[in-house]
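We begin with a single chain expressed as structure tokens, specifically the form predicted on its own.
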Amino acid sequence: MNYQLSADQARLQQDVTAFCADVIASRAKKLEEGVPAERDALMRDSLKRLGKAGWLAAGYGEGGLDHVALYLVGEALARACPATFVSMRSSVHLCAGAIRLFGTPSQKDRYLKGLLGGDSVGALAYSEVQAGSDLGGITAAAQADGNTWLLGGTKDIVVNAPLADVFLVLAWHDRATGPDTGMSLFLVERSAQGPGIVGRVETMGLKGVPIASLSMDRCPSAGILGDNPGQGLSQIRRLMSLGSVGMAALGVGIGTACMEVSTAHAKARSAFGRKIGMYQDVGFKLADMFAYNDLGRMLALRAAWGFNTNDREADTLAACAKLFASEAATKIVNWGMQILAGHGYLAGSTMERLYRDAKFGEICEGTSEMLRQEIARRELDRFEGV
């Protein structure tokens, strides 16, 4: 196995990260403080700055999505901002990467360039208050009025929500058939007569990330995505999946950021005449944030090669990566905050601020015990009838 990456991965990363230090990474404390509109400003700019630089259309080529690279910015733009790197991903990895994979070309010619330029901005909404992982307990539905489908209802939690010109909604279009084939995602633009912005929230981390619920009153639908009904349910499991390596990137990026703080002060601090990263309580922490994101890391691309050759093991693969890259970040910025003591405690240091942004990655798109349910199913299956 040749564990290199190509000449043209390589360089990508080296740019991206590179790019993303120089302009994204100073962002990443503004967009903890100030009101939400100025925050909503901040993160609109950056993503068009990515967009612009060609960074949100990088891994979306002509023959499908190469998953290497989109691993590749994800790790780099998490480094370096979190926040902006949750905001880019509902817009481009969830509501562009869905109209890339299940999109009709019209669809894709009116929304594609303006999400991937960093133009326009996309959310998915698709969970509500009563059915979070359980979307069969959804209450959003849809129904026809000629050819338009109107859409009622309330999502809950929707990353980009105050942002975005255009959303993915999930919701019931038949109920009697069930869940399976009964759900839709439906396109719904922004506009005078489209979905309401209410309760928005604040986070305990990622605090820059504009989120806000989703309220929907016989909201015009621009159309089912695909134009083909009842594909909802599968093509959200199917962005999950794909979904996964992009939160294993969120996970690497953090712990990256939080080694180079961790060992700066290391090197930086000493205490009774040795600088604190010769004694082996430090030095062994630096060594196992080390291991544990470099596998990490090894895990996330080895799904994301596996989506981009059709390995049969990729949506396991894929669960693995995120599983472990997520609680890897937990235990990383834990032991970052060991190292940093107080300094790591004072509110608005970038250790305090890494502390809060890694356990999103624990319990978001599949929490660590359903990754396990998940996982231990499939390897069940795996030695049936042995």
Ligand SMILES: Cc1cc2nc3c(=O)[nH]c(=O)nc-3n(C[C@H](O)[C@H](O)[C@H](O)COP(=O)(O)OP(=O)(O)OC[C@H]3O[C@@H](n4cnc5c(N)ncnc54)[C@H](O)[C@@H]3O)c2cc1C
Contents of the next structure:
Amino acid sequence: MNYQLSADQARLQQDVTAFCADVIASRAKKLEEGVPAERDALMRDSLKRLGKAGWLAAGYGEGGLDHVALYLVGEALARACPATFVSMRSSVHLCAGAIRLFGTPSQKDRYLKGLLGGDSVGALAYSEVQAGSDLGGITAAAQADGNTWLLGGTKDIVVNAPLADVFLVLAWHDRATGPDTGMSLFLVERSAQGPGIVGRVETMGLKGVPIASLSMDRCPSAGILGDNPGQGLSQIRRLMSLGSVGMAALGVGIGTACMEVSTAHAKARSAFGRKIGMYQDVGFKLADMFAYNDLGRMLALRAAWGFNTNDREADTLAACAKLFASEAATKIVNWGMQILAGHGYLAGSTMERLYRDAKFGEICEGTSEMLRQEIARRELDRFEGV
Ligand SMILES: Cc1cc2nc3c(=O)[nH]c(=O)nc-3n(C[C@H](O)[C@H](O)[C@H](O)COP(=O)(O)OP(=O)(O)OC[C@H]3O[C@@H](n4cnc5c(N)ncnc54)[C@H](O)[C@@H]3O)c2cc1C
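Could I have the structure of this protein in the form predicted in complex with the named molecule, to go alongside the form predicted on its own above?
Following is the full complex, with the preceding chain placed first.
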């Protein structure tokens, strides 16, 4: 076995980490301040700069998706600024990723260059206020109108909605056949006919992420993803499974940023005549933080490598990586907050921001409960007949 990254992967990791530290990290605090229009402009500029530097397209080469490259870029970006990671993720991993995986050649031609180059922004709108984990409960629906589809309904929490040029919207096209074949992902371009961007959504963490609700009333669609009606739910499931490695990158990136802040504080802060890092209670927290974070990274890279090599266990490993790294991140920020104590609890401190940001991982793109069910189901299937 060889746990080392290849020379190319190591160079990618080094270069993207340096870029994010240099260009993105200083924006993390600014993204939490100011009026929404200023924050949105800063986010759009960050996505553009990441695109121009080639980081959004890393992993999307001609030879198929490179999940290790996607992970390495994701961890570096999440470490520098979790909010920028989440905005990038909706535009690139989810919207462009879905088009790349399932789109027709003309859909790829129309959208991928802009999304991967950072010139346009994408969003994925699937859940609704009454239906998050259980997507069979959505009500958004499309009606055929000549050669096109008109969408109606509301999507309540959509990352990038205030900025997005193109949306992928999950909606019914045929309720009678049930969710597995009656839903499709519809491409929707921002236009005067909709979708309406209503109700800016403010969140506990990730405050720099532009989030709003979509309101659709006879909103024209630019077509069904892949021209393949009825695949919406299975496309979302595949996207979420492959995307679990990216969500693990978010957890590990947050964990790494937290360890940097905590270690620096433990080395600088003195109490009762010693640096606090010299007290076992503090040192053991740092040790646990390192162990949990590195385990999350190893699981995520193993899953990414599994996807690259068509390992049949890759989906299970990816679910384990997202589950473990997300829960590890919330443990790590809790330990970090304890080490920084009052200095961490102050509004505006890096630790306070990371503490608020971390919880997202356990909730979105498969809650921890749904992932445990998924892993258990696969495990039971594996030993079928035993
Ligand atoms: C910051 C943020 C950004 C978001 N961005 C987007 C976006 O861009 N696009 C989009 O479409 N959506 C987005 N969402 C919505 C997100 O997808 C949902 O919040 C998520 O899917 C969870 O759904 P829910 O909140 O409705 O929880 P629910 O599904 O109602 O779950 C509530 C609780 O019940 C548990 N539960 C549910 N079913 C079961 C079961 N069968 N067994 C055991 N436990 C169960 C869950 O694990 C959870 O603990 C975003 C949400 C947030 C907070």
